[in-house]
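The chain below stands alone and is given in C-alpha cells; this is the form predicted on its own.
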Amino acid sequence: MENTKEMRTWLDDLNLDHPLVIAGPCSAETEEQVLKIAHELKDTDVSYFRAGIWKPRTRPGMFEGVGALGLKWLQKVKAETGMKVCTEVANAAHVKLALEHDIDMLWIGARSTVSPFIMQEIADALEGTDKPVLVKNPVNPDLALWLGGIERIYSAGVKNIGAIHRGFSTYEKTKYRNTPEWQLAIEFQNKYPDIPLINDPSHITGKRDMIFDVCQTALDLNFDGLMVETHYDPENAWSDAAQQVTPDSLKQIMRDLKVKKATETAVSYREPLENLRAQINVVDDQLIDLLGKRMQVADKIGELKKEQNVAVLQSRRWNEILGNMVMEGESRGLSEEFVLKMFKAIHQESINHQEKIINN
C-alpha cells in the first residue's frame, strides 16, 4: 500500500472534536430493542450505531443473528436518529445486501480476517465502494495476517479503510477475554500511521467493569476511536451479556476519559511523550507477566530438585546463562553492567522460590 494518507480522509471528513465512537448492541435482537438503544445514544458522542445481524457463534445452536431483516431496522435507525449505521459482513452475500441497504460502514470480523480466502471473497464484493471498511485483527496475534487482509481490501479499490484492534485469543487464561497484546497494535501504528485504528474494549475485556481502563489505555496510545457494545438491558442480552454497557454507562465513560487537547501549549512535545510513556507502560506490564511466568517455571524446577535431592544452586548452568544474556543484551544496546544486575536479581528470586519449596 503506497498512499495510506488517503485512508484517513473518511475520518477527517466527520470533523469530530473527540475520538470516533461506534456503539450499539452486540446483536440486533428485535426492532424495538434496536430503536430503543439507538434513541438513547442519539445526541451523544456516538457517530456510528453498530449492531450485529449475522452472528457467527463458536458453537451451533446459539443465537446467530436475525439476518437480513436487521438491515431494515438499521435503515430505521438512520431515518429516526440521523446516526450513521454499521454492521459486520462475513461473506460476499452479506456485502451485497449491506450495500443494497445503504449501510454506512462495514466491518470484517476476526474470524474472517484469519482466512485469506474469505478476505479475498469479501474484497471482490467490495470492489470500488466508497463506504468505510474496518478490518478487525485476526483471532491469532499475527500482524502480517492482519495487514494482508487490509491489503486485499485496498487492492480492490477501497480507499476508505480502517482497522479494529479487538485483542487476541490465547490458550492461557488471563483477566482478559482476548489479550490486547498492545505491542502488536503499536507495531501496526508504526507501520501504517495513516490508517485509522479503532479499539474494541468489549471483546478485549469480556467484562463491562474493565471497559473504561482499556478505553483509556487505547486513547493514551493514540487510537483514533472506540467501538463499545451497548445495550439498555445487558444482563438479558441474547449474546455477550457480560461485556455490554448501558447507554448511560457509556456516556459516563465518555465523560471520564482523558483525551489529549490539541490546543494545549507545547503539544508537539507532550503528545508524543504521553504516547511513548503509554508504550512503556505496556512493555512494563509484559515484563512483569514474563517474570511471573519465569518464576512459575523455577517453582517446577524446585519441585523436581526436591524429589531428586539435588542442590538448588547449579553454578555451571548459572554461568552459562549470564554469559549468554550479556551477549544478547549487548546486541540490543544494553550494557553489561545492567544485564548482570538484572539477571542476578532474577536469579536470586528464583533461588528464593526454589529454597522455599525445598524447605517446605
The other form holds:
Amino acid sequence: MENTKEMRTWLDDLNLDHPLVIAGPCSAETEEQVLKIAHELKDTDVSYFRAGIWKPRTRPGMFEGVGALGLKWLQKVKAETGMKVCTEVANAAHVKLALEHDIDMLWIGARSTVSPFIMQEIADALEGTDKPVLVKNPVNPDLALWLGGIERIYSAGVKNIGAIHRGFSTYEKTKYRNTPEWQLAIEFQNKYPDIPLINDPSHITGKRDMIFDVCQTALDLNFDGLMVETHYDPENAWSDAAQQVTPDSLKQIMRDLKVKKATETAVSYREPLENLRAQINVVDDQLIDLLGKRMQVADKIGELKKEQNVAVLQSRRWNEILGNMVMEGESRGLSEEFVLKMFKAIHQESINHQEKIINN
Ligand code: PEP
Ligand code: MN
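Given the form predicted on its own, corresponding form predicted in complex with phosphoenolpyruvate (PEP):
Up next: the whole complex, starting with the chain shown before.
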C-alpha cells in the first residue's frame, strides 16, 4: 500500500477539532428505536451514526438483525438529523444494498476480517467506491491478517479507508470481553501512521463501566476516533445489552475525556511524551498481570510441596533460573545488578506465598 496518506482524506475533510466519534446502537431494532437514539445524539460531537442491521451472532436463533429494511431507517436518520450513517457489511449482497441506499460509510466486522475469501468478495463488491470503508481487526491477534484485509480493500480501488481496533478473543477469561492487546495497535500505528485508527471500547470491554478508561487510553495512544455503542435503554437492548451506554452517558464521557490540543509545545513535547507514557502504562499492566500469573503458578507448586512434604527453598533450581535470567536480561540491555535485584524480589514474594500455603 504505497499511498496511505490519501486514505485519511475522508477524515481530514470532516475538519474536526476533536477525535472522530461514531455512535449508535449495536443493532437497529425498530424504526422508533433508531430514530429516538439518533435524535438524542444530534448536535453532539457524533459525526457518524452507527447501527448493525445484519448481525453476526454466535449462535443461530439469536436476533440476527432486521436486514435491508433497516437501511431505510438509516436514510431517515440522515434526513432528520444531518448525521452521516454507517453499518456493517459482511458479504457482496450487503455491500450492494448499502451502496444503493447511499449509506455514508461501511465497516467490516471482526468475524469477516478473519476470512480472506469473504474479504475478497467484499472488496470486489466495493470496487471503486468513494465511501469510507473501516476494517475491524480480526478476532484473533494477527496483525498481518488485519493488514491483508485492508490491502484487499485498497487494491479494489477504495481510497478512503480506516481501521477499527475492537480487541481480540482469548480462551482465557480476562476482565475484558476482547482483550485490547494494545501492543498490536501500537505496532499497527508504527507501520501505518496515516491510516485512521478508531477504537471500539464497547466490544473490547463488554461492560459499560469500563468504557471511559479504554477511551482515554486510546486517545493517549493517539487513536483518531472512537466507536461507542449507544442505546436509550441499554438493559433491554436486543444485542450487547451489557456494553451499551445511554446518549447522556456518552455525552458525559466525551466531556470528561482528556483530548490533546495541538499547541506548539504539545506537538514537540507533550504529545510524544503522553504517547510514550501511555505505552509505558500498557507494558506496566502486562508486567503486573504476568507477575500475578507467576504467583498463581507458585501457589500451585506450594500445594504440591505441601502434599509431598518438600522444603520450600530449592536452591539448585533457583540458581539455574537466576543464571538464565541474567543472560536473557543482558541480551535485552538489562544490567546484571538489576536482573538479580528484580528476581530476588520476585523470588521472595513466591517464597512468602508458598510458606503461607504450607503453614495453613
Ligand atoms: C458490531 O460492531 O456491532 C460488531 C458486531 O462488532 P465486531 O465485529 O467487532 O464483533
Ligand atoms: Mn455489538
